[in-house]
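Starting off, we have a lone chain in the form predicted on its own, written out as structure tokens.
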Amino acid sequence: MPDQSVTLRYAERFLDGFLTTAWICGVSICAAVALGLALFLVRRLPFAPARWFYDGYVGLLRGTPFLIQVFLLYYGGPGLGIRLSATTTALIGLSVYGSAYFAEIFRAGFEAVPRGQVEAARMLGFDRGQILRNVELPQMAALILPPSVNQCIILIKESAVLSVITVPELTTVATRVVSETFNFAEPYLLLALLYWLLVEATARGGRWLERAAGRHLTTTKGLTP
């Protein structure tokens, strides 16, 4: 018979784990978006080594499991003179891993912007930076929102891997509660519910942003070249 009091007895621990997961994911996603955009801008440089660096970075991070990357950073780092706390490893690991995917989302978004609009802006005398700020970024913002929200959800769920390096996030809390109570059902059901709440909040926020971006494009459609 399951111990129905587990949820109440360990509610504070689960709340701490939920807040830890939320802030680690929030900071990591913001860093991953910024790093991904920087990576894509590096790829746009007219130098072959910049493209080689981009292809190697994205290929390596997308081609290896996140679990292995975390192991290398946390357990392999000291062998290379790099010692990081579990939380710092979590922030760096999630940010770097996510940046490869966000860079590809930015690349697809920019390539979807009609070339005619870029050429028209160039003929009007816009320089490279003005074209990026005034033509490409607003156009691609609405296009990349759905895949970006999906990537945020993937990173939130991937954060469960951080329990292997003892980051005090949700999965770590649930595993410790199970080891203390030998009650598997209730802690893991609560764990699933809390992840679902976090993912659902992210998805709803993404849909709100998509609607807002759609309204902006509708109202400015007549101003585009």
The other form holds:
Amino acid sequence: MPDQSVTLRYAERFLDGFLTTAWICGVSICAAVALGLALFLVRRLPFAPARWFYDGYVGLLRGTPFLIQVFLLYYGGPGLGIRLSATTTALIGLSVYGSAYFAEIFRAGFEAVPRGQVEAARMLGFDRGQILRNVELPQMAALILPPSVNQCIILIKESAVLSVITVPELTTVATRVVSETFNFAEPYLLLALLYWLLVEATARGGRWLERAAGRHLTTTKGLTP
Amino acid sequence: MFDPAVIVPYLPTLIEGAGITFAVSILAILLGIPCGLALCFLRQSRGRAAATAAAVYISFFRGTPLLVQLLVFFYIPPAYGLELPAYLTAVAVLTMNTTAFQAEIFRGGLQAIPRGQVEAARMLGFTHGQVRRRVLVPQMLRVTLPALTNEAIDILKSSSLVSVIAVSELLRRGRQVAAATYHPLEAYAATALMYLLLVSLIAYAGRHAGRRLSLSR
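Moving on from the form predicted on its own, please list the structure of the form predicted in complex with its partner chain.
Let's see the whole complex now, leading with the same chain.
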């Protein structure tokens, strides 16, 4: 029978796990966005091998399960002389996995910026860097916001997979509490609830950001004839 | 150092695992289509309780990791004396998960269909059920095909999580090969390659179906 005190007794460990999940996701998401932007810029380079590299990278990371990428890095790494701790594997794995998706989000957002604007900016004497900074990126920012928030949520959920290599995150904590107490229902239901709260909070934050960005967009639209 | 030859004797077991991965995922996706359609309509329904229940279901399955859903449905029912075969639970959890995602995909597809068509069909004397079956559902399936293909790829990749629990699919076979050969790098690389092939297969099938559907337009 479920022992009602289990969850309370282990509240501190659940909190620890929750915070570990939160910081690993936070750091990885920031790294994934930066790496994704770098990848997107590589793809824009004017020679074919850059594009092949991009297509291979994105294809490999999006075409295989995150779980096997974690296994390859954690258990396969030593075969290549790379020995990583579980937490380092988690950070690298999640960042690299996320970067492929963010690069594609940047690419789609970039393609949605009308070509005429880029041509007009070039006519006005802007160089490539200026066009990217002053014309393309600001417009992309509004377009890529909804898919980016969605991707953050996907990465938060994928982070549960890291329990398989015993990263001390939320799912690991719940599984350990289960094996210590033989109480299945409470820890696992609490686990689901905590993820749901984290995901819901992220989604709400994202909608708030979208509204803020949307206000900015409407004013701009109102000004254009 | 990197020696792909050690994997060769284990290729049949990996291929068999790939077959199980494919079968489990496709079964979940196909079962998910009618369930997702039903859930989508339930969510739009006028019945307050039904619509709320559908929204809660969707929120739970979209808002929690699939691994957590697997843990919940693999371990809690047996603790209360309800033992189910592992394969059955795996397919059931994957189906429940994809049903929520497909319901949201179909909701998007529903919005793409002009309201006038529904009104026209109603004027012609179609019942609500007929409007759904003959007017809405065929168009929802066509409009959402690219999104459904993506969802199929997602489920195929996510099905690797089933290995953590009990089912002897591709990734579990990969782990066994890694343990048997002491060559985890080669074993996991071969497994990853098979996932890549399966994903490419679904992507290709989706594009092919998309071309055929747009031709018949």
